[in-house]
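In the block that follows, a single chain appears as structure tokens, in the form predicted alone.
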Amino acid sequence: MCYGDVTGVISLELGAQAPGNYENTPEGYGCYGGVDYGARFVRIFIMDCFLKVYGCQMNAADSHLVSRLLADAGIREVSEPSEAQAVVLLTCSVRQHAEDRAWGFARTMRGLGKKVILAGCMGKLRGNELVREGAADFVLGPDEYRRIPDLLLGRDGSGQGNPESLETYGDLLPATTNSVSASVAVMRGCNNFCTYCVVPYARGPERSIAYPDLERQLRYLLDQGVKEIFLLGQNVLAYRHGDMKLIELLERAARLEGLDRLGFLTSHPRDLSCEMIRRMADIPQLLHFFHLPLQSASDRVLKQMRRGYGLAEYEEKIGWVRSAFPDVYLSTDLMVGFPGESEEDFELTLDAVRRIGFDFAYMFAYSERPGTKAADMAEKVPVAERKRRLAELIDRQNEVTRRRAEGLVGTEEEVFVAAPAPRGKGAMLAELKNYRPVILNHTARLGQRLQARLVGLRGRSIIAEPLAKEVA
């Protein structure tokens, strides 16, 4: 029998083909994928599933692969959990807050009688605990997504995958998208073992995807109308397959017909070279956007974090980037309250934020992650002090973000229309050539490129008004 209620019935003439493999049931036929030729009329059982994503861009990209797996199995994805018989969560374990949210949602869904599959980093690291505590029916790591359809449809009752498997999903095409922007994972895993981070334990060692597989995915997205693509990796600058490194991958991808805009995430500052930046500047489609996590401006703390660079090296590389891309949109990650961080260490980070001038920053208070080296460090900063430092850092960065945005008011820029604005009737979310987000006070076609004047700020968001001329 299939899991879930009968939510739809389709009649097929003898010999007709429908998605699904069928088995005899007391009511006729139950569907979980394949073709049936044995009856003039068949009844198809439709499983409705809600997919929820937590955490990083990699999980967001993975969600499109999971959506493809669900669709190929004949499982219908719905937009509200109330409409679903089953829920799949792609989870994050980088910080406690992300785990708490996923845990709470999973328990709520189980309490409502939903079948729950909790997948991703949290499933890999805390799987046994999650099942023991009744938070999920099944837990899967990031390398076990192919099992999701079988678990939903009752064809895999073991609940146990191969913990040693190292997937790339290079053969999968993502689900069809209605967006003009998309992301493609070009590598998975991480070899850095920063002392605060669980990613190497959750996602395994670095492995890069062969270019032919990547080109197939990229061409598929471009054929769907995608204009802007980000290449993703936990440390994307470390991409290497055979003789191909990231810079060659960017150069080849940029030659694909229909690709207007190309970016990459996330970069480890240690692996960024002057030669790489020079070659990047020669790629017309490349967004003038760099996300370079600093984490701390204290060399002592950076050494304890095992980051592999100091502040002087980091700032030198920022200089290379700004020389090659004068209009660069620069974002970073910043962490406060790492074990042993003194007030003087924290002040160094505040000073660096003002001096470097990040356009945007993801800012966090240190969160202990079981199994990491930092979790065993003795000099813990009190939680209240971590929160105080975080609030001060946010205030400092917000000042810098607003000041840098104000410097663009009055200029004319090309904007790329990315999506409808979540607020403001008729407004659109758009991006400058450097990926800086703006709000366009006009209805426009997705993927359209327009000349616009940046007329002011709403909070820290730049407001743009279109000019008459369309770029493309």
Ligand code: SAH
The other form holds:
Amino acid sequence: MCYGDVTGVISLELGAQAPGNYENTPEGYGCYGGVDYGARFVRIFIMDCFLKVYGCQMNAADSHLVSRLLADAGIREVSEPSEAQAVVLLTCSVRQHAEDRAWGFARTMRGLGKKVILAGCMGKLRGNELVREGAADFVLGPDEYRRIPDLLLGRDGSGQGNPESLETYGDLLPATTNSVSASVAVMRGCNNFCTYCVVPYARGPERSIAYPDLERQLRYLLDQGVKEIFLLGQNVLAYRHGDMKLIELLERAARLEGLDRLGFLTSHPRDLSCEMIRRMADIPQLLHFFHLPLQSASDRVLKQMRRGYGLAEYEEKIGWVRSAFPDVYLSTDLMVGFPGESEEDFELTLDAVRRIGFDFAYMFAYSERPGTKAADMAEKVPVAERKRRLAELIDRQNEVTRRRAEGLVGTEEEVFVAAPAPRGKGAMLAELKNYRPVILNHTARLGQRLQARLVGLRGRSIIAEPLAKEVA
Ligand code: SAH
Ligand code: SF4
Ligand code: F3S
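Could the form predicted in complex with S-adenosyl-L-homocysteine be given as well, to go with the form predicted alone?
What follows is the whole complex; the chain from before opens it.
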């Protein structure tokens, strides 16, 4: 047994997977390998670990890479922290609340005697403080995930490692999945330095991953039955590797066998061009879904945020998107209470929400982030006022979301069955061709495409009933 220094439990799990599925097993980790008992495969696990993920879709995609690193090292992921000897947190620093939650969870886990690795954006930004306060056994940034298995298994006690390293993880494959929808980070980091945002400090400069590495990851997911893939980046329109830009990447990815639905996140409105939209409209697999964070509809505030566009330019681009994709599902991010935001600025945002008619919005109250430009700006909006504006904005957007959903009731649409519904037995989460989520009032096979009638609303969610015929 090569993990002689490990005192954790050894768990055996009988799985139906063939040993050949583990082609990514690093050479030299022989003890992790399997014993083939006919059709059954025995995996030996030497530690149980709970992985907790906070933050954005990039962190969710990273969690699949971390899962792969854990599995390859013989560490089993469990679904309850109580079952684990160790806990790994992939953290987020974008708002104070996200940090507070991770900090609290890490403390509780340490109090229960678990080994705690706090990794991700907060690890990079708050490392020294976290170590000093004893919030975790090890603290790692988003470019140091490869060290997680060794730290868990007690093979590397060197603490914080090299927080200056820059990674793409291009050579890694994500963990195996049963899901029909998946995401792949095609670039990491951000160069934009919007004045409120910690991401460029936490994730470092933009780096794009080479196409051959991406194709390996995409094919790997498609081979497992994934049908829908999102290409991710904090500013995905800035993808560039050699001569390849995002539009060429989308065109090539769409040609991969088995890929039915292709999306991309997150688009910076400044970088969206008419030419790009025109070429996107020629990609049959591309979801008619655009997430274009507006943040604020006041040009004065946008300038202070250093977003690089004004409201008129934003609305012009929405016009291009709508004429190329008349059935587009449009979502955005909005922030209220940025330093200096007046009542008039805020009302411009309220008006824009109604005029533009977003189908969905993520909405936030400004949270002051140490080290960012905005943290030094005078004219802070009082916290209670930020909360009031947020509540009013949410009410306004909910009204718009509902109105836009109501317009679809009574129509027949093709739906893609994406996942079991989180609540309610016998229901499934499905998506229209433009990615709009609906609740399908029936069980159906994951990945199935079928015709459904949109029969009504429950809250703001659209309820769909399948018609008899299956599309695929
Ligand atoms: N890269 C994406 C956004 C990443 S962060 C983009 O540029 O659109 C996701 C969202 O969190 C942002 O769009 C913004 O609305 C919000 N956000 C970022 N920093 C914040 C802060 N300091 N306070 C409140 N919300 C913030
Ligand atoms: Fe943050 Fe702006 Fe980069 Fe988005 S584009 S991650 S908001 S700095
Ligand atoms: Fe949060 Fe880091 Fe994403 S700060 S929003 S997890 S890039």
